[in-house]
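This document starts with one chain, in the form predicted on its own, laid out as structure tokens.
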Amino acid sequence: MEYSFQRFLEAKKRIDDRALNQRVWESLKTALIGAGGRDPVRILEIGGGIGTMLYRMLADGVLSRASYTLIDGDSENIRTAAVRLPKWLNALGLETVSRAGGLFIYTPVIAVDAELETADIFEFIDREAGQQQWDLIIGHGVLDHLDVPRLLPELCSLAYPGALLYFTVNLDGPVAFEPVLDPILDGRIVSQFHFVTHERRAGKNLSGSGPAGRHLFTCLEKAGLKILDAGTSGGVVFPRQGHYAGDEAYFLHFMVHAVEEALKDHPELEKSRLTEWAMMRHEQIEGAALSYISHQIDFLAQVSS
């Protein structure tokens, strides 16, 4: 099987739709109505991937008049967003006009100018600090891979007083695969994957010590931010009536592959046992017999006025 991170992100969209905490989402919608009073409202999304959060906000009627800047360190994500977003949005009945560096999205009551840019988050902050500010900053599934104590104060330099920060699906513990094959081996594989993936480099910047999750309660407050709402956003994938919905089987194959790739040279794991574990997991997916669980937390915070 060929693995594409962009296809993985597209498959993950459906899972994240279910996972997002709806109370925190509604809190965002309510708070955004009065955010700064600027027209259009200015939104920055960091690590925006292929544009699934922008699509989600338009599909739910969150945006009417907005300037939306989406940045991601992976140029292939940005290229995919430029192709996928017009198709997704046209299917919603929205008109789009593609332009160099982004697209314009409109109906008689909607006007959203979206800029899509390949950029390292810290380089972007250095470039834009003192030049631009935003009413809402979004990070969807990205804080786990960044140095959060360093990032938050720097992000605040891009925010208007009273601006909102919406951080979603922040991992709060190791993922789980069910059924368990070998309690000792499964536990070792999951814990080592949990550690390795959150010590990897994010662009040029070394990530923090692990998943953001519950640690964001402290990190946000230390950065001088007021937490407006928070709630769990668990991701669950399981077969229904002998098959997986949508492209969820691909999502699971990608996750198993990611585990094997991350740990294939790990000194504490015997490679042959890891290979056998991955093979058995792939077989379970083909037989619609594998379930996946992740525990996450969503946050809505605000910069002091």
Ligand SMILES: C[S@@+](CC[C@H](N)C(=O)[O-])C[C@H]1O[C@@H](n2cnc3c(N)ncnc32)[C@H](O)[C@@H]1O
Given for the second form:
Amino acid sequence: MEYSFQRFLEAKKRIDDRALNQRVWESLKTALIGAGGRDPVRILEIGGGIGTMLYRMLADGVLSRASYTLIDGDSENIRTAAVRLPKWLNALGLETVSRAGGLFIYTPVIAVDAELETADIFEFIDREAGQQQWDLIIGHGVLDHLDVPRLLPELCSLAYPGALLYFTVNLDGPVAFEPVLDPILDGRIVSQFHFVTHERRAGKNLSGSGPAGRHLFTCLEKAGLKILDAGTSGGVVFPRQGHYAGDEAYFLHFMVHAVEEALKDHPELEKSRLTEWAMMRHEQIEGAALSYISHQIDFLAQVSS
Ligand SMILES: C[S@@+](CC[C@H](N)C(=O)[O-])C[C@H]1O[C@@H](n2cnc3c(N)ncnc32)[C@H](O)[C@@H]1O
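Right, the form predicted on its own is done; let's see the coordinates for the form predicted in complex with this ligand.
Starting with the chain above, the whole complex follows.
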């Protein structure tokens, strides 16, 4: 099987749609009405992938007049966003005009100028601090990959006083695959995956115990941010009547592959047992017999005015 991160993100979209905490989403919509009063409202999305959150906000009527800066460290994601967003948005009845570095999205009542840029978040902050500010900063499924105690204060330098921060689907513990194959092996695989992926991407500076959405309660407050709302946003994938919806089987294959890749050289796991585990999980997906659960938390926070 070919593994494409962009296809994985597209498959993940509908899982995240179901997962997002609706109350926190509504809190965002309410708070956004009063945010800054700037017209257009200025939004920055970090680690925005292929643009699924921008699409989601337009599909749900959250945006009318906005300038939306989406950055991601992976240039293939940005290229994919530039190609896919116009197709997705046109299918919603929105007009789009592509331009160098982004696209303009409009209807008689919507005018959104979207900038799509390949950039590392920390380099972007260094470049933009003191130059530009935003009313809303979004990070969807991205804080798990970053050094959060370092990021939050730096990110605040890009925020207007009173700006909102919306951080969603933050993992709050190891993911789970059901049914369990071998309780000890399964437990070691998911907990090591949880720890290793975090350590590799974010360094050892989050909580000392891998990504955990709950630590954001402390991290946000330490960064001087007020938490306006928080709620769980668990991701659940399971087969119905022998089929996975949409491209969810691909999402599962990708997750199993990601676990195997991350742990293949792990000193505490026998490689042959890991390979066998992954093979059995792929077979379960083919037979529509695997379910997947991830516990996550959404946060809406605010910079002091
Ligand atoms: C799990 S993906 C989520 C993507 C997107 N938000 C979504 O949910 O579809 C995490 C994203 O963060 C991006 N990312 C990770 N570290 C980054 C960094 N230091 N700067 C910019 N983007 C980063 C990755 O390239 C990846 O696209």
